[in-house]
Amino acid sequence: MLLLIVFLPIIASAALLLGAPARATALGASAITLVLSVLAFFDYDHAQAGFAYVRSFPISTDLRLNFAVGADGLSLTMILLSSVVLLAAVWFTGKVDRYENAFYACLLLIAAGAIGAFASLDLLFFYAFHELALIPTFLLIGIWGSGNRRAAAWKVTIYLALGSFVLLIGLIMLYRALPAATRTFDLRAIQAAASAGQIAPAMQSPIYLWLLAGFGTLISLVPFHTWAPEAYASAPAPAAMLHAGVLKKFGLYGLLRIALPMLPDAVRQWSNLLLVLLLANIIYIGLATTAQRRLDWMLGYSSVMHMGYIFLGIVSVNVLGATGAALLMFAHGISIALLFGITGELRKRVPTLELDALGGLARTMPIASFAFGLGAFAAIGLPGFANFAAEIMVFFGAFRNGFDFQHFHFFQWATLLALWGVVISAVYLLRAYRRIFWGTSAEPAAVPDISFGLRLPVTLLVASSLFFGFFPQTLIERVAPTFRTHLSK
C-alpha cells in the first residue's frame, strides 16, 4: 500500500505528460492517494510503534545502498498532509489556459516527491525524492506565476538548491561519521549506531550546523527565508499550497528525523542559537508581516513567521515538544493550504490584491468569506482547530525544558517572547479579514462567489483542521512512540 501511495503521482504525471485526461486522472490519481492515505494512517498499531509497511529493494550491496520505503506514525501523519492538501490542490486548480496536462503533472511530481520523502528508510532517497520536487516548483512559478514570475522563479531555485547542496554535504558527514565497517544509508541502522554511541560527540557538533543551514533554508528560517514570501506571493495558488502546506514541512521533518535521534547533544549544544533565530522569525517576521499591504505577501510572510512556533518544540528535545511540533506541521499546512486556495479565487475575481482597495466581498461572496475566516482562525490558534492544541503542546514543551520552579532561564524567556507571537497573528489576519470581507467596496455586486465544486476541497481542509482539533490524541498517539525511545518527557 505504500510503495501505491508512493508511486501512484509518479505514474499519473506520466499519463498526463503522454496525453491522458488533465483533470480527470489528477482527480482520480489525488483521491486515490487519499483513501491510501487514510487507511494506512488508521490502519497503523501505534502500540507497537516502529516502522510498518516496510518494503526494500537492494540497488548497491557494496554501498550498503537499498531502496526502502517504510512509515511510523511521525512519516504517517505528513503522508496523511500530503495527500490532503495534494487533493484541495488539484481541485482548486480548475481550468488552466495554457499547458493544462503539464500544469497538473507538476502538481502531482510535488507532492510525489514529498510523500517519497516521507515515507524514505534510506538517507540518500531521502533527499533524492526532495529534490525531485524542486524542478516541478520552478516551472509552476515561472510559467503560471504572476507578478515578477520569473525573477521569483529564479531566486527560489537558487536559494533552494544552495540550501540542498549544504544539506547534502551534512548528510554525507553524518555518513561518514560512521565507523567504516558500519556504513550504511538506512535511517534505521544509523539511528541505532547514533543510540549505541558510534557518532562520536566531537562530530555531532559540524553535522548538526550543516544540516541545520541546510533544512533551515528550505524551512525559510531567518536569515535564509527571503526568497519564501516572494515565491508564494508569485507561484499559483495550487503550487503555493502544496509548496507552503507540504513541500516546506520537508527540513522540519528531516530535523525530527534525523537531527534530534541522532545528533542529541549537539542539538542541545546550539539550541540557544535556533532559539534566537526562531525567535526572528516569531517576532521580526511577524512584524514584517503586519506591515505588508497585499493579501497574498501577507500570507508568505505569515507562512515563514509560523515555522518559527515549529522550530520551538524541535528545540524543546521532549516528547512533548516534538510531538507538538508534528502536529503543529499538519495543522499549519493545512490553515495556510486553504487561505491560499481562497486567496487565488479572489485573484481570479478581483482587480488586485491590495488590502486598502478590497472591502465588502462577504456580501457577494459569502461561502469565500466563511471558508477565510475559518482558516484566519485556524492559523490564529482558535481553540477547536488542530493548531490550538499543537501550540499549547509546543509551548508546555519548550516552557518546560530546564524548569527548576526556582528562576527562569532562556527557554523560558524565550517561550513568553514567542507567545507575543500569537498576538501578532491575530492582528495581522483579523485586519485583513476585517478589510478585506467586511469593509466598504466601490461595486460589491461584480465579484462573484467561488462555485458550489469548491466547496468540497474547503470542506475537507476544513474538517481536516477540526477533527484534529477536537480529536488530537488521534494523532499523538501515534506520532509520540517515535520520540520516546530517545527524548525526555
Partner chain sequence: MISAPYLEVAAIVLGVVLLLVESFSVQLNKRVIAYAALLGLAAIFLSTFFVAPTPAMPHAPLWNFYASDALSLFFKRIALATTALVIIMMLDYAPVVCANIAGATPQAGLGEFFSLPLFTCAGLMWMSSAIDFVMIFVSLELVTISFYVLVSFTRRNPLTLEAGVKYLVLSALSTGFLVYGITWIFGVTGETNLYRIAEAFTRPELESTGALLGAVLIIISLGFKIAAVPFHIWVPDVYQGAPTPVTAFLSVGSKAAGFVVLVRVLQPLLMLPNVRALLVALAVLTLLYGNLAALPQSNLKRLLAYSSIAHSGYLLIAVVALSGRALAFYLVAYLLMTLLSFAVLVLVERHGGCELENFSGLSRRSPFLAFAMLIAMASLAGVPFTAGFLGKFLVFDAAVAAHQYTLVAIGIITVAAGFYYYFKVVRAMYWETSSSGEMIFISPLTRMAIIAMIFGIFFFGVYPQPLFNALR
Contents of the next structure:
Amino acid sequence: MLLLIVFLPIIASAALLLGAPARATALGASAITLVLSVLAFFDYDHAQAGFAYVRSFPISTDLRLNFAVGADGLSLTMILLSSVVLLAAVWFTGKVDRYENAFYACLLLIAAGAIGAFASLDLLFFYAFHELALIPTFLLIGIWGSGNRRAAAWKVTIYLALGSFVLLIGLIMLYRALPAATRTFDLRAIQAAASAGQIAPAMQSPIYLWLLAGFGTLISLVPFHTWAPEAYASAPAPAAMLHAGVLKKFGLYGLLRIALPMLPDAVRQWSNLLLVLLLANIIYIGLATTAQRRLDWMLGYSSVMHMGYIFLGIVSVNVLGATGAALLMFAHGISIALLFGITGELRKRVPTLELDALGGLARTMPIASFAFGLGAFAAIGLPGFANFAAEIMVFFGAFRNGFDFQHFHFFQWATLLALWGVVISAVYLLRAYRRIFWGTSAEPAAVPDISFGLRLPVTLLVASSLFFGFFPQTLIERVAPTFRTHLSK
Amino acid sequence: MPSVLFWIFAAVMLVFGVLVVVNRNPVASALSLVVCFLGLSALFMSLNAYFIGIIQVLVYAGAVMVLFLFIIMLLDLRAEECRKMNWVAFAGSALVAFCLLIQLLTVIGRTRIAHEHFPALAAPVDDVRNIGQLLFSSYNLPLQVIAVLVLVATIGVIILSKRQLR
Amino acid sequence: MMTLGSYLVVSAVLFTIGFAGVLLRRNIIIIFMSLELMLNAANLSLVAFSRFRVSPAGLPEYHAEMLVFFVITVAAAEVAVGLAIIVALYRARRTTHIDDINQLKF
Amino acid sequence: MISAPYLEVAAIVLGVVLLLVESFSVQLNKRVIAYAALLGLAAIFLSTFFVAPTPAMPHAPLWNFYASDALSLFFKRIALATTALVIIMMLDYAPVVCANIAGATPQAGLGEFFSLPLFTCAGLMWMSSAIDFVMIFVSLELVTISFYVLVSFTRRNPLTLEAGVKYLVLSALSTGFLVYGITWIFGVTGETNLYRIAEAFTRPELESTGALLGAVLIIISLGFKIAAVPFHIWVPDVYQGAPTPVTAFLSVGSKAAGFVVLVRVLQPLLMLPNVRALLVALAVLTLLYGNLAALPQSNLKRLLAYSSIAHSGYLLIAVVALSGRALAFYLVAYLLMTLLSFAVLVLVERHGGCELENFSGLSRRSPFLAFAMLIAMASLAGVPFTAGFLGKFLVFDAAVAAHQYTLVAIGIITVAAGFYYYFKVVRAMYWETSSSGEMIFISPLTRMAIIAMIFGIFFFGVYPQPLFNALR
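Can I have the other form now, the form predicted in complex with its partner chain, not the form predicted on its own?
Now the complete complex, all chains and molecules, led by this one.
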C-alpha cells in the first residue's frame, strides 16, 4: 500500500508528460493517494510501535543500500499531510494558460518527492526523494510564477541545492561514523547502532552541525532563510501550498527522524545555538512579517516565522515537545496551505495584493473571506484548531526541559519569548484579515467569489485541522511511540 | 670520449639550440636546428648509442628538417617583422623558464648518481642487433601500436592537405 | 671520462631552451621546432641514463633506448600532421603568427 | 573465450577494412561506413564480456606491457561505447562537415571522418591496458595524433583550424613533459614497467628528488590530458572550435583514458612524498576555476568545456581519495550525461548554432530534445535519481572517508555554482520563447541513442550495482 502511495503520483506525472488529460488525471491520482494514506494512517497499529508496511528491495550490496519503504506514526502523519495538501493544491489549480500537463506533473512530482522522503527507510533515498522536487520547483516558479519570478526561481534553486548538498555531506558523515562492519544506509539499523552507542561522541557534533546547516537551509532557519519569502511570494499558489505546507517539513522531519534519535548528545550540546536561531526566527522574522506591505510576502515571512515553534519542540528533546512539533508540522502545513490557496484566488481577481490598496472584499467574496479567516485563526493557534493543541504541547515540552536544570534556565526565557511570538502573529494576521476583507476601500472591487467547487478543498483543509484540533489524541498516540524509545518524557 | 669533444659538441648543440629560438628568420632557425641535431647525434654516439645516433641524423636532420624547410619555403615565410611585444608576458615567460632551469639543475645536483662516472661496458656494443632483437620480441606490442600510429598520421596528413576533393 | 651529471645538465639546458622557445616565440613553426628541442633533450637524458645503467651482461639498459626509438618515430609523425595543420591554417588565414589566431576568446 | 589483446586488433582491422572500402568504392554513400563501424563496435563491445582472464604465469613479453584486469576491461567498454555514440553523432553532423570541406559530398570526404574514430578507440583501449611507460606513451600518442586530425577535420572553418593548432601545440608540449618525466623515473629506477617501478620505489637507496621530479612532470602532462587547471588552457578554445562530435569524443574518451592512465601511474607515484598534496592542489584549482569560469558563458559548447574541466575536479577528488569505484562510476555517469548533451547540441546546432539563445523555446520546437537536455543538465548538476548524483555521492563519500574535508567543502560550493550554469540551459529551453518555430528532425537511430542514454542515466542513478560488479 505504501509503495502505491509513493509511486502513484510519480506514475501519474509520467502519464501527464506523455499526454494524459491533465486535470482529471491529477485529481484522480491525488484523490486515490489521499484515500490510501487515510486508510494507512488509521490502519496503523500504534500499540505496536515501529515501522509498518515495510517493503525492501536490494539496490547495491557493495554500499549496503536498499530501496526500503516503511512508515511509523510520524511518517504516516506527514504522508497524510502531504496527500491532503496535494489534493487541495491540485484542486485549487484553476485554468493554466500554458503547458497545462507540465504544471500538474510538477505539482505531483513535488508531492511525490515529499511522500517518498517521508516513507523512505533508507538515508540515501530519503535524501534523493526530497531532491525530486527541485527541478519542478524551479520550473513552477520560473514559468508560471508572478512578480519577480526569475530571481526568485534562481534563488530558491541555488539555496536548496547548496543546502541539500551540505545535508548530503552530513548524511555521508553519519554513514561513515558507523564502524565498517555495520555500515549501512538503513535508518533502523543506524538507529539501533546509535542506541548501542556506536557513533563516537566526538563525531556527533560535526555530523549534527552539517545536518543542522543542511536541514536549516531547507527549513529556512534564520541565517539561511532569505530564499523562502521571495519564493513563496512569486510561486503560483498551488506550488506555494505544496512547498510551504509539505516540502519544507522535510527538514524538520529529518531532524526528528535522524538528529533526535541518533545524535541526542549533540542536540543537547548545541541546544543553546539552536535556541538563539529559532528565537531569531520567531521574533526577528515575526517583526519583519508585521512590516510587510503585501499579502503574499507577509504569508511567505509568516511561514518562515512559524518554523521557529517547531524547532522549539525539537530542541526540547522530550517526547512531549517532539510530539508537539510533529503535530504542529501537520497543523501548520494545513493552515498555510489554506492561506496560500485563498491568496492565489485573490491574486487572480484583484490587481494588487498591497494591503493598503485592498479592502472590503468580504462583501463580494464572503466565502473566501470566511475561509481566509479560518486559516488565519488556525495559524494564530485559536483553540479548536490543531495548531492550538500543538503549540501548547511545544511550549509545555520546552518549558519543562528547562526544569531539568533545576533553576530558571535559558530554556524558560526562550519559551517565554517565543510565547510572545504568538502575539506577533496574531497582530499581523488579524490586521491583514481586517484590512483585506473588512476595512473600507474607496470602491470595493466587484469581483466574483471563489467558485463553488473550491469549497471542497477548503472544507477538506479546515476539517482536517479541526479534526486533529478536537481529537489530537488520534495523532499523538501514533506519533509518540516513535520518540518514546529514545527520549525522556 | 674525451671530455674536450663532449664539451665541443655540447656547446655546438646548445648554441645552435639558442639560435633556433632567437632567430627571426624561420629558415635560419630550421638550419640551426639541423646543426643542433647533428651535435646531439654526436653526443648519442659518445654514449655508445650508435643506432640512435644514426637514426637521429636520418630521421631528424634528414627527414623532419627537410619537411620543416619545405613547408617554410612553400608558405614563403619571411623573417617576421617586429611586432609590439607584450613585455609583461615576455618577462613572465622568461621567469617561468628560468625557474624551470634552476629547478632541474637543483634536482640534478641533489641526485647522487649524477656525480658518478659511467660504468665500463663489458664488450664492444652491437646495438643495432640488440635493439632489433628487442624490438621484434619484447617490444612487439608497442611496435604495432606505432605502426597504427604512423598509418593514422599518414591518412591524417593526406586528408588535411587535400585542397580539393575529387 | 664524463659524469652522468654533465649529460643531464646539458639535456636540462636544452629542455629549458625549448620550453622558453615555446613560451616566448609567437611563430607557430618556431614553436613547433622548440617542441622538438624539448623532446630531443629528453632523449639525451634517456640515452645517458641508459648508458649509465649497465645490465649484468655488461650492456647498456636498452629499455630506455627503445623508448628513444619510439619517441623519434612519434615525433616524426607528429611533425608531419602538425605541419599539415599549419599549412591548412596558413591557407585559410595567411598567417603563422599565434597572436593572429585569437578568434576563440571570450 | 577470447584473449583481451584481440579486442584492439579487431578495432584496428575494422578500421583498416573500412578505409579500404572507402577508397575503392567511389560511388558508395559513406554513411554506410558509419553503420558498418557501429555494427563492428557493437560486436567488439559484446565480445568484451567473453574475455579470458590473464594467464596466471604470463610468459609472453606482451604481458609486461598489457594488463587485462577488470579495470582495463571496464575502460575498454567505456571507450567502445563512447566511440559508437560519437559515430552516431557524426552521422547527424555530416551535413556540417560537408559544408566545411570544399567539394565534399556524401560520397567523398566523409569516409575518414567515420573510420578514424575506430583508430582512436583502439588507442584508448590500449591506454586502458597499458602498464608500462613505453606502452602508455605510444598509445597516448596514437590517441593524440588521431585527435589532431579529427579536431581540424572541417578545415575550411578557420575556427576549427585555430582549435587544431592550439590542440597541437599544447599536446606536443605535454608530450615533451611526459617523455622527460618518464626519463627521470627511468633514471632513478632503471625500469619502465609500473609494477617494477613500484618495487623500486620501496628500496631505501631510492633517489627521491629525481623520482619526485619525474612524478611531477608526468602529472603535469596527464593534467593536460584530463584538463586539470592550470593545464586546461587549451580546453575552452579547442572544445568550441572542434567539430561538435569530436568535442564530445575529446571530453569523454580522451578524459576517461587520461584518468585510467593517471590511476595506473599513481599506484607507484603515490608512494613518493608530497604527490598527494600536489593532487589535492590540482583538484582544488580545477574545481574552483572550472565551475566559476563556466558561470558567465553564453555559448553552450564553451559552457560544456568549462563543465568538463569542473568534472575533472570531481574526478580528481575520487583520485585523491583513492576510490576506484567512485572514479569509474563517475566516469560512466559523465559519459552518459555529456554525450547526451552533445547529442542534443549537434541537432540544435544544425538549426542555428551553439549559443544559448539557440536553445530558447526548445521545449516548443522539440519537446523530446528539450526533455533529453533537461535530464542531461539535471544529471550534470547532480539531481538525485540520475547517475550524475550518485557519482557525486560516491565521490563525496570517498572524500569523507579519506578525511579530505577541504575538498568536500569546495566541492559543495562548486556544486551550487554548477546548478546555476546548468539550469541556465533549462531556463533557456523552458522559460524563454522561441526565436524560430522550426521543428527539428531527429533520425530514428539518434532517437534510439538518446532514449538509451536517458534510460542509462536513470538506471545507473537508481541501480548502480551492475557497474560495481563489472569492476571486480
